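One chain follows as structure tokens, the form predicted on its own.
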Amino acid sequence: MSITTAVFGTLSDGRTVTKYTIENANGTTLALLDYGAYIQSICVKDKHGIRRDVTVGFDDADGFEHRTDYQGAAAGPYANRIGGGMFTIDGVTYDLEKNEKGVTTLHGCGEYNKTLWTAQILGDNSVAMRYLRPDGLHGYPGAINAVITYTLTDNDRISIKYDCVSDKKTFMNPTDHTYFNLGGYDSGDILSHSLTLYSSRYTPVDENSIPTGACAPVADTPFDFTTTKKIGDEIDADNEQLRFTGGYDHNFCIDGADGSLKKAAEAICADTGIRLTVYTTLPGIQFYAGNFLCGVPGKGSLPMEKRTGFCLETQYYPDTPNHPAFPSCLFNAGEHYTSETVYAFDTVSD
């Protein structure tokens, strides 16, 4: 195992962005940026022994600063959406910035992914990213000391551990927003990927992608991935939920979630044989099929077109602060939010 560092570029204000690359004995690499705590690349061998970068994103700092759609981002302090851009804690209503259509708050207004984090190398296979957010930024209460630790093992598992603590009672729900394409970032759309989600329920949304408060069964709907199927099989079905979001962009309720590490999803690209299995301690996972990618140039100057990457964002449910029946992510002052997500890679034969 080894960790190397290199200058990745500079931000518009002149600050330097550093890339940290962890490599294991198999030649698998995980590249991280201190800007935005982005996962810049994950390179793994396919069934033919060819190394492929299976993440969609950018090869330059300018892309991550100015052209990003959260490709590989650390999203927080509250990932996903908060309806109406507000919530109430102990009778006090907090009015947040509404950075999506002027109606909702999305991914903490891009706070975590627009921050230059402090990186710390831990041994020969881990990097910790640290950020102390100020109280009140974008309307969120609490100065939060956030630490995200990324570890690559020799069996091609990437562990992402979160440890966040606030000086005020607040909601915390960070996630990783990596876009995957297991054929490689340059291989076209992801519609032929096979997907399994270990979720028998999902949270339907309204026209603004805000959960209605229901946890509906996936059975007999296009949202049923309990039996493996291709992402493209029903993505354009005549279904109101799919019309609201232009395809899959929904939270799935992980079966048996109890705070221990559970298998949440499995995706396979038949062409490369690369399999991604996602484990998490969290109760939900957002499956997003890249419906709003719109041709912005990315790695190799190739345009990132619609559905050329998919996300599996582990999380508490979207808009949890406004749905008391959802699993709570409200933490008292001094109480630690902790979670772990694991991306495990291997290959399968035909």
Given for the second form:
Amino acid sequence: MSITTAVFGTLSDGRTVTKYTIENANGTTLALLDYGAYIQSICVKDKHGIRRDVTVGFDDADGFEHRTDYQGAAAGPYANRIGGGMFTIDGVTYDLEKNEKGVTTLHGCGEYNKTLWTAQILGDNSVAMRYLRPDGLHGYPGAINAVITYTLTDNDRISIKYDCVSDKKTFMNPTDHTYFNLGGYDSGDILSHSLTLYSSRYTPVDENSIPTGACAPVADTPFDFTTTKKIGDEIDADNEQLRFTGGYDHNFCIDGADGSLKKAAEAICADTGIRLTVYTTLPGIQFYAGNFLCGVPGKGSLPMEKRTGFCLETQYYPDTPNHPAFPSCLFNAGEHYTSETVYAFDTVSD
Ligand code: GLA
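Given the form predicted on its own above, produce the structure of the same protein in the form predicted in complex with alpha-D-galactopyranose.
After this comes the whole thing, all chains and molecules, with the earlier chain placed first.
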């Protein structure tokens, strides 16, 4: 195990972005940036022994600062959407900045991924990222002390642990927004990847991608990934939910979620044999099929085209603050939000 640091680039205000690369005995690497606590790359060996970078994103600081659509981002303090950009805590209504069409608040207005975090190397295989957010930024309550710890193990597991505590009662829901392409970032679309989601229910949305409040069965819909199928099999089916979101972009309710690590998803690219298994302690997982990628230049200046990466964002359900029946992510002052998500990689043969 080793951790190396290198200057990754410079932000437009002159601050330096540092890259931390953790490497294990297999030659698997996890590269992190202190800016945005981004996962910049994950390189694993495929079934032929060829190393592939399985994350779509950028190889320059300008990309992360100006061209990002949350590729590899730490999203927070509240990942995904808050309907109407508003919620109420103990009778006080908070009117947040609405960074999506002036209607909804998405990914905490990009706060966590536009912040220079303080990185700390822990031992030979972990890096902790720390950020103390100011109370009230973007209208969002709570001075939150956020710590995200990334660890790579010798069995090719990446663990992401979150520990966040606020000085004020508030909602907390951070996530990791890595876009995966298990064929390699430069291998085209992800429609032939096979996917299993261990969720028999999902949360349907309205035309603004805000949950209706229902936890609907996936059975007999294109949202049924309880039996493995290809991402592309039904992504363009004639279905109102898929029309609202332009393809999969929905929260799935993880079966049996109880706060312990549960298997939430498994994806495989047949060409490389690379398998990603996602475990989490959280109740939900956003399966987003990269529908909004639209040719912005990414790594190697290659355009990141529609559906060339997919995200499996572990989370409390979107818009939980406005849906009391959803599992709660409201934390008292001084009460710690903690969660863990694991990305485990291995290969399968034909
Ligand atoms: C999340 C959302 C998507 C989209 C992406 C970023 O996954 O659910 O609708 O906003 O982030 O483009």
